[in-house]
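We begin with a single chain expressed as structure tokens, specifically the form predicted on its own.
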Amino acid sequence: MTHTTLSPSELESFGAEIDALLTRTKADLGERDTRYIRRVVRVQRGLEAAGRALLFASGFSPLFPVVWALGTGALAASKILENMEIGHNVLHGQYDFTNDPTLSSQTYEWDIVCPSEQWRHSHNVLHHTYTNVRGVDHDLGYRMLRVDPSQPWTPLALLQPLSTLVLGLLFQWGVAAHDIDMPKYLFRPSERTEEQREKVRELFAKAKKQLRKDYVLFPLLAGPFALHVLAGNLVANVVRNVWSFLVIFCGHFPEGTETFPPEALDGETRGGFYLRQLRGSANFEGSWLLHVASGHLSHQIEHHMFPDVPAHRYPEMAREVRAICGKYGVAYNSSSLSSQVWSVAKKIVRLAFPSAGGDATPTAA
């Protein structure tokens, strides 16, 4: 993917046109957006109730495999909707304008082991401010993967095709460990700070609550069919993990997404900020249902440009962003979901080897 270099005046005009789109959209926010998110919440709660009821009922049904699969599927869909379209977007403050305490970014607690407050710091503050800036944005490989040739190669990179699969299966735990810098916390105990210790205590408390709900409380309520419910909850959580992982990786690591040195932040203008978000992100295309299930993070470019705008607005904003990019000759990275998955997979495997550019000299892990 070729990126056009904009002159300072072109960059200023580019930023002004993106800013104008943001201003127009924010001026239009209101009842339409409130109705949308409340409808999604109702659907999510209905799916969760149906899923848990079907899992309970599966033990009594002669059609056990079918009822169990339907219950597990409904519960997985509920968890995906809650995490992606509701939790992620509410925690970005996209619905703070409603003044509804149940949709407040400061009080919402989502159905995942990562405490909301820690996620707001690692994601909203660090990732969205320093998107793809090497050494600053720790989402760039999540401190364990080599996703850019400029990252030094170490022998551990050889394992990253396998560790990527494990991360996908356990993605909520990877997200939970992110703000703490868990590798450093575990392997350099002398450098632990009181802030880190407090975050670990908060993480354990949240994880205990989540584990107790899905693997103790609801199974016990099912009595003799506790294992049916436990297994359904486990599979639903894994499905949610894998789907979230795919959405996030396809939005950040396909071929063509750029990374930046820390110097890129020096004197960065508004237009420069938008351009960095654009070049560091990628979209994937699909149906309306696919967009909803991804929390509209299928439009990762627009999400990085407008993180506090209700995400269901991204498809209509994307048409204008794409037109502006075309006007200035700026590349816009968008493809089908399968293409982006394949692109990410090839990059993960290619960068597992030192011959894939960058520093080919092994360094200490």
Contents of the next structure:
Amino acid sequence: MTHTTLSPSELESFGAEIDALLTRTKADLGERDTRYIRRVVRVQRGLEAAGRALLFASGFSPLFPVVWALGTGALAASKILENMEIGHNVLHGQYDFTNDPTLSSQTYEWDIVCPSEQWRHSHNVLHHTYTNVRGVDHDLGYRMLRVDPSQPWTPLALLQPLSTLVLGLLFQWGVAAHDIDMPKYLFRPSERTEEQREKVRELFAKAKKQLRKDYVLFPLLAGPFALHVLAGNLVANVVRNVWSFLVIFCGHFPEGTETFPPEALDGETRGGFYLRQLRGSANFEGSWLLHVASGHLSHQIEHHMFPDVPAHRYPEMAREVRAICGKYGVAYNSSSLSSQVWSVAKKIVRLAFPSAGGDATPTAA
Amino acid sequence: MLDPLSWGARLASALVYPRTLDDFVGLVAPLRSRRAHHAEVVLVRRETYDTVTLVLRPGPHFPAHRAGQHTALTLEIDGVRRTRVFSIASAEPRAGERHRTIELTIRARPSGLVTPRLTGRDARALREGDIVELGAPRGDFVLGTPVPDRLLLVSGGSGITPVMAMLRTLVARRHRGEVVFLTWAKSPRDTLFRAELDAIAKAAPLTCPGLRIAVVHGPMSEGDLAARVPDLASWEVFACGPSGMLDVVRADLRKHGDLTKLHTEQFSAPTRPPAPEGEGGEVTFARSGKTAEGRGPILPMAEGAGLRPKHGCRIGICHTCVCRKVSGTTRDTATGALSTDGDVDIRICTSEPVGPVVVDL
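Now show the form predicted in complex with its partner chain, given that the preceding structure was the form predicted on its own.
Everything in the complex follows now, all chains and molecules, and the chain you saw is the first one.
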């Protein structure tokens, strides 16, 4: 792979060109973006209603497996849209410009267990500001996986091919535990802070409502077909978990994504910030539907450069970002979804072993 | 709609969590939404070359207004929700009755962002069938009960709208007391409700024998009121118009009338040209009552004033520091874009004041 460090003057003009793209795009935000997200919201609500209705109906239908699968699929699709294209992006403030309270980053509550407020801290503040800076960005392995050779190896790492799969299945719970630093909370009770306790209380309160809805109320309403509904809801949640896990892992952990020492933040310029985001992220390519289903996080590079620009704009911005990167000779990590998944899987397995030293993944300073 | 406290509604809320019932109701029947009042645009009627009347049918929960009150109209222009306050020009409903429709008569402010889009020849911001959001009717500029014996309604320009609501209400009630309705307009083609005023005046001997109506063209000058209304001190006066005109009304009443009987309403917010680059300004923190003055982002200014606003990255990434700007103009330090609207959310880490700004902190 190409490995270019830019001179200070190059870095400055690189930053200025990316900034100009941002300014141009923000000035153009308007009706097109509002119409787009409203349409996604309508489709999502429709899918959710249809999915729930089909799951109810499946018990009465002679075509039970087909109707059940359709209902579960519609519900899973609705949960994916709500999580990725609506929830994640609204919470980034991408639609704050509309001044619409139902699209406001400050008040939106998304349909997964992690309370929006906690996620906005762990994700928007820590991860997006300190992307891939070792010791500061806890998204680097989520405090449980070794995703970079600079992370010390422990025998626990041997289990990580398995624990990664478990994380994928339960991803929303991993996200929920993230801001609280759950391992520390559980294993060092004496160091618990009041803030942590408060966050745990909020999390429990939300988790109760989430679980009650999908695993108690909807099944009970279905009476004799409670199990059909319960199974459908469970599968839909797991499908959403696995899909969002794949999208997120493909955004930061494929081969070629770099990590940075804390010193990288000292005196970092605007250009330096953009370059770090670029080097620490990876895109994947695919159809229009794939991009929408990923909440356009298929364009992780653009998302990290422009986290509060409506994500459906990333494909068109990516063409310009790519051209700018080409001009300055910096690598732009983009590949098909399957090859990025494969790349991440290989890395997770390789780093499970101590022998995989620092030379396999170069680490930029 | 279900009673929000009923078990059915509680169950439904639990089923749609973390959405609210309104998130679904609002998509299919926005008028029934309980989060905010909505209204359907029934008719868009041109009044003059630069004014338009919106006939709106509010949802069932919209409270009845009193003549003279105003409402906040929220509509979307270029994908951004904008809120502007307008007087309700239609008569108030009879006691115990509900609105079928209300009317807002809106004149374009040439430098405005919203009104020209409603009133221009090719206005496309609103069409019949569109849904808009409405604030509950507010304001103290209302006739007392009982209505004073001698009532003087004075208006200038588009300030006619709240007193028109009063006039329409009095006519509908066949009010028997003395009423003088005086309105000043720049020219005949700028006169609002001309035909209706003529018709009311013609029918007055039968409907409201104590009513006199006069339309005056040109600016109002001192002495005008005293010249047209004898014994000025005996009248209860309701006046609405531009600030210059209200000054004239006050001067006349000071000399010939009774200032304590004056009620005024004024809307035309002074338009302020955007300040030159980097001018800075005074920031008022409305909730804490503190102020700060200076240039650059509002977040450090707030901290300098002893406040501890919620914040995260401090460089415009995370949207943790978003808070409500009540009024004033701010500039985004990253893009240079100006935000001139009141009641919008801004990121205080990358917003700098351009002139006086009020934020909800």
